2 protein chains.
Amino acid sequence: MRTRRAEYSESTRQALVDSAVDLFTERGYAGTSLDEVVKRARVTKGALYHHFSGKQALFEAAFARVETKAIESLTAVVTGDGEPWDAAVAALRAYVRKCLEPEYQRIIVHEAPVVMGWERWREAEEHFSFGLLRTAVQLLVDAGEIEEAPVEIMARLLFGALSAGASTIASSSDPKRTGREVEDAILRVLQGLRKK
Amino acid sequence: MRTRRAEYSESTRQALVDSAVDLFTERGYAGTSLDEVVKRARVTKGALYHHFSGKQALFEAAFARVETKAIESLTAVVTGDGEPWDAAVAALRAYVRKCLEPEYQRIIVHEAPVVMGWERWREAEEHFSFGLLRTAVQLLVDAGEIEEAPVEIMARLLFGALSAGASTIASSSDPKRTGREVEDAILRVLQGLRKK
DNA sequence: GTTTCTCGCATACCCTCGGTATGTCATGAC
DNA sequence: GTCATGACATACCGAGGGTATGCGAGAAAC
């Protein structure tokens, strides 16, 4: 039986992470002060330091929150029914759409590599979206849809291209048109890799 | 006739930018304090604030320094002699090599999008490496080597993929092997876009 | 039911660092 | 030689991350 105290504690922690996600999305890591985070969560810094060792740890919790939510929706797409090719195309589309969400783009794509450092970010991503993307590429290779290739590398290039594409769409004056162009370009690249 | 004062002033400014490049490369923007930059340049903060409106302006000067140097070497490759196809391949190779340089990777690829904000970074890159990469893609389209396509978008995806590839090489335990794999993968992608 | 313990906070404080305001002096103009 | 200017140097301030300590609500023990 879970105590009321444990419940309150967890609720406070959630509120802190929720507030951090909102503020990091809006202002970035450097532009967000811990005082604002705690104010928004209706606690004080003591509570924050009780749950997290510092600002970076809070960021990593925010990162994990956003990515956990992301892979919930992406996993079904990657491992779903249908031809491997169609599943891969659907996964890439879904990933681009995910990158268009403000919190994913700001926290995962833009801020995390710098805040966490590239290597730590890369390592974390193995268990989240990048891991899924690599699975999608692996499934294509296994199904014989594309030539044998170092899956890791191919997935890395795709990951870089997709997030660049999404950032381009997000900052476009005509996101619909840019979105179609990005999608077409990605499909062309993928088609070019396909075995005949 | 240039005065001695003007000369000293320019020398001080250079020293500040040089120091900033070194420290931003080593520690990133957030991890570099202005006191360290001025100490390394053998001046005080008054001098820094005379030449730059703040830390961000100093970063932008560092960015411009690193990119100006980068395009010096990249321009010849993009617009050099030889078949358009070969020139494009050479340009991509040269760009990956450039991304492997610690200062380019840290300041341009990792830090700038966050410090300057994605849109400001993108705008600045139009006049630097990205602009050159787009030229390379444009030359391929003009020469009929690849199908008609929105050059801007294709260049953006490539830019994202190449910098992700370079970051992967830089953090690899076997950079030589990873380097070859990245190169092969990029060539395959490019080959897949080629008109038959 | 009462007392004691624990831990989840709240508060006060400290130091670093980006930025501001003011003063000084080396250089250049006349 | 005198005066003006601008290229600095220095002192100061407040924001913000982090540390240390105290308090009290909830849980456990009796």
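The term rigid core refers to the maximal set of C-alpha atoms that superpose within 1.5 Å between the two forms. Numbering follows the first chain given and starts at 1. This one's a predicted model, so the numbers in the text were calculated from it and none came from an experiment. Compared with the form predicted alone:
- The Cα position of Glu36 differs by less than 2 Å between the two forms after fitting on the rigid core.
- Taking 2 Å as the criterion, Val89 counts as shifted between the two forms: its C-alpha moves by at least this amount when the rigid core is aligned.
- Between-form comparison between the two forms treats the chain as two rigid units and finds the smaller unit turned 18° relative to the larger, from C-alpha superpositions.
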Given for the second form:
Amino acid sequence: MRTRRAEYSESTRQALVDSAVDLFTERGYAGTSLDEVVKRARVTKGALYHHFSGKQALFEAAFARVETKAIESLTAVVTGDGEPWDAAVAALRAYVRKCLEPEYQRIIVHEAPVVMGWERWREAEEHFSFGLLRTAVQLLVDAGEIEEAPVEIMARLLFGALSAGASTIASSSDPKRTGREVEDAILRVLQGLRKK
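Next up, the form predicted alone. The previous block was the form predicted in complex with a further copy of the same chain.
Coming up is the bare chain, nothing alongside it.
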């Protein structure tokens, strides 16, 4: 049984991360102050520093929250009932929809590479996203849907395409149209791998 203190501590941390996600989405990393975060979370700055070493650590927690939510919803699509090919196509569409969400665009695509640094961001993306993509590719190979090929290499190439697609969508003046174009292009690549 958790103590009241542990529950309060967790709710404080949650409020801080929720506030950070909202503010980083609205204003970006540079435009968000820790004073604004604690005010919105209705906690003290001491409470913030109890949970996080500073703004970057808070950003990484916000990043983890947004990525975890995205991966949970995509995992349900990839591993759900139905044929692996249909699941892969549905997951691609769900990913493109995710890329259209403001918090995903701002925190994951725009801000994270700058705030976390390219190498740390790629490591975090691999931690959250790559395993799911590798699983989807493995399911397609195992079901005989796509040509036999090294799963690791194929998953890495698709991972690069999906990452580039997310950046293209987030940087577009017409993200919805670009999202449809990215979805179509990646679907064509997948269809090219499909057994005839």
